[in-house]
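Next up: a single chain in structure tokens, the form predicted on its own.
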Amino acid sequence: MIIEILKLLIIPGIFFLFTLALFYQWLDRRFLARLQNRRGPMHTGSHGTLQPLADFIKLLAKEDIEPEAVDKPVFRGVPILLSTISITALFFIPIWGVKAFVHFEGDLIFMTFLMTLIAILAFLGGWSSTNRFSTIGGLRAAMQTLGYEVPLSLAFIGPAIVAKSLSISKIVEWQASTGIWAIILNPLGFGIAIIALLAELEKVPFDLPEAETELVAGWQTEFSGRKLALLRFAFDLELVLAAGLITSLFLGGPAGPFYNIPWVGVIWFFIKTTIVVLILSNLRGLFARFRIDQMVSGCWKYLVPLAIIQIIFLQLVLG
């Protein structure tokens, strides 16, 4: 019982995930800044490593302004639910070993459901704000979900076909036992998942729901203080979730040489997720923002057919 509580709180628990989320926010900002010939976070902590923590504490201390016209129960509930769902989803990702803290057959489907809930909460956050910019941002979030959700789900099916299981832990276990990463058999699915997860994270070129040059801060415009701090924290957790999912489904998760030795699996997980975060940041720096019609039509015209092709290919090859 004590060991389970320690896992819940430390590894792969809340404290570890909180630290990793803040570190990946710093890494994302720092790497993107270098790609754009900027310096990025510099002053708080060594090379600005403590800047995300300082930003989080600063937002917690700021005044929490709540417009009179907002739908208060929904407006107050969205930041809490976003953080809670993101943390819950991360417990299905194998970090310490090939088995996640929570795992069962079909948890990949449940994970997809949780990620859909995150997108729905973005829409509700904008709609409940009763602000014109927020409403448009929320509608864009809902429209964007219609574009990337199908190819993302189809991309996740590829590793499930390879491992013959709908459990994330069993997919990682299959890769660890065979020594074959799913990306080798399914590179197309890996590429589709990376693009779709950029849309899930609302990052350039799919930052349409926020689009600060058009909508101030989109569906987040009216959030401030503690609510905004929780939203930012939830976004950082989503980045860890996206990198962890890609790592688990396509890169073998924590599996690697000597991964059965304590902490070695965590180190492999950290290395692989860091590479995924750098790939996502690199794509952010390469592209400009799409229009919402370009995003949705592009997903349906190109990503969905490609996702179906990779499933057919895997079925024919693996039988």
Given for the second form:
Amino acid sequence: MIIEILKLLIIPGIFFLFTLALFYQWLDRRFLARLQNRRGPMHTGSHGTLQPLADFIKLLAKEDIEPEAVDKPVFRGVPILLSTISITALFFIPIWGVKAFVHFEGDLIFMTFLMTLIAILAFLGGWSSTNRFSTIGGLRAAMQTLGYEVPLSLAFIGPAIVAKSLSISKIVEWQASTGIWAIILNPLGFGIAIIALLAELEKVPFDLPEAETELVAGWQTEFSGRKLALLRFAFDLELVLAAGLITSLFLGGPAGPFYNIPWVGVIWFFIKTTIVVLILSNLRGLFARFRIDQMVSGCWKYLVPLAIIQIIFLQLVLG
Amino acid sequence: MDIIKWARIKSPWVFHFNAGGCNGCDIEVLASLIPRYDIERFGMILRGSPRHADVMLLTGTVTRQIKDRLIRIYEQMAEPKFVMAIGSCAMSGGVFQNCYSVYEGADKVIPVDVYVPGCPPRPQAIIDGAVKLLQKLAAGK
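Output block for the form predicted in complex with the partner chain, input the form predicted on its own:
Whole complex next, starting from this chain.
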């Protein structure tokens, strides 16, 4: 019992995920800065490694403004729910071995459900702020969900068909035991998942819900202090979640040479997620923002047919 | 060392408010974000919303018409908040000093922490002003 609680709090649990989230935020910012020929954070800790932590503590210590017109219960609930849901979703990702901390048959479907909840919470956060920028940002977040949700789910079905299981842990186990990564059979699905997760994360080509040049800060405009700290933390966790999901479903999770020895699996996981985070931030540096109509129609016109072609291809190959 | 103070010094997020200038200072503020000067090195990010920001970069003459809006935006920022008056116009009214509609400096309207002279100030001067603000924070307050 005590070991279980310690596990939950420290090693595959909250403390470890917190560190990982802050580290990936730093990696993302530094890599994007280098792509833009800048330096990025330099003077906080060694090469700015403590920058996300400094941002987090500063925001926690700042004044927390609640405008009079906001819908208070929802406005207070959104940041808390957003970060807890992100942490909950992360417990389904196998990090320290082929088995995740929590796993059951069908948790892939539960995962897509949690990711939809995250998008709906973004909408609720924008709606409850009753600020015109927040409202438009929240509506865009909901609109965007209509675009990327279907191709994302279709892309997740690919590895599930290959491994004949709807559990993330089982999919990783299958990849580890056979030595075949699902990306070999799902190259299209991998690309689609990366694009759709970029939209889920509200990163640059799809950052319409918080487009700062049009909407001040989108649905986050009214959040300040502790609430903003939790929102940013939730988004860092989501980055880990996105990278972890892609790694587990397509790149074999902690599988690699000698993955059965303790600590080796997590190193493989770490290397693979780092590569996925670098791909995500590379795409972020490469593209300019789409319009909302381009984004939604593009998802339905190109991503959904490609995802269906991917599944047909899988069925033909596997017979 | 006080950890909250450390965090505050290391991550001053800025947002930009043009009270009605000629855009000279605004271009220089934006120039301090570009690869050559890159104020993100000091942890400064340009935010869109005053609710997220710690430091207001105020440029341009503060006119009677903008006064109410300026105070409203200032009050929307969360404590602790700081103001940098950038350029001659925001400092003293500049060439419009004795004009009927112009306040002689932003400090007549809202409290100002750091003044950056110049018409327009170079990006180096803006970064120097930011560093002075951080030193002021580190010294006390």
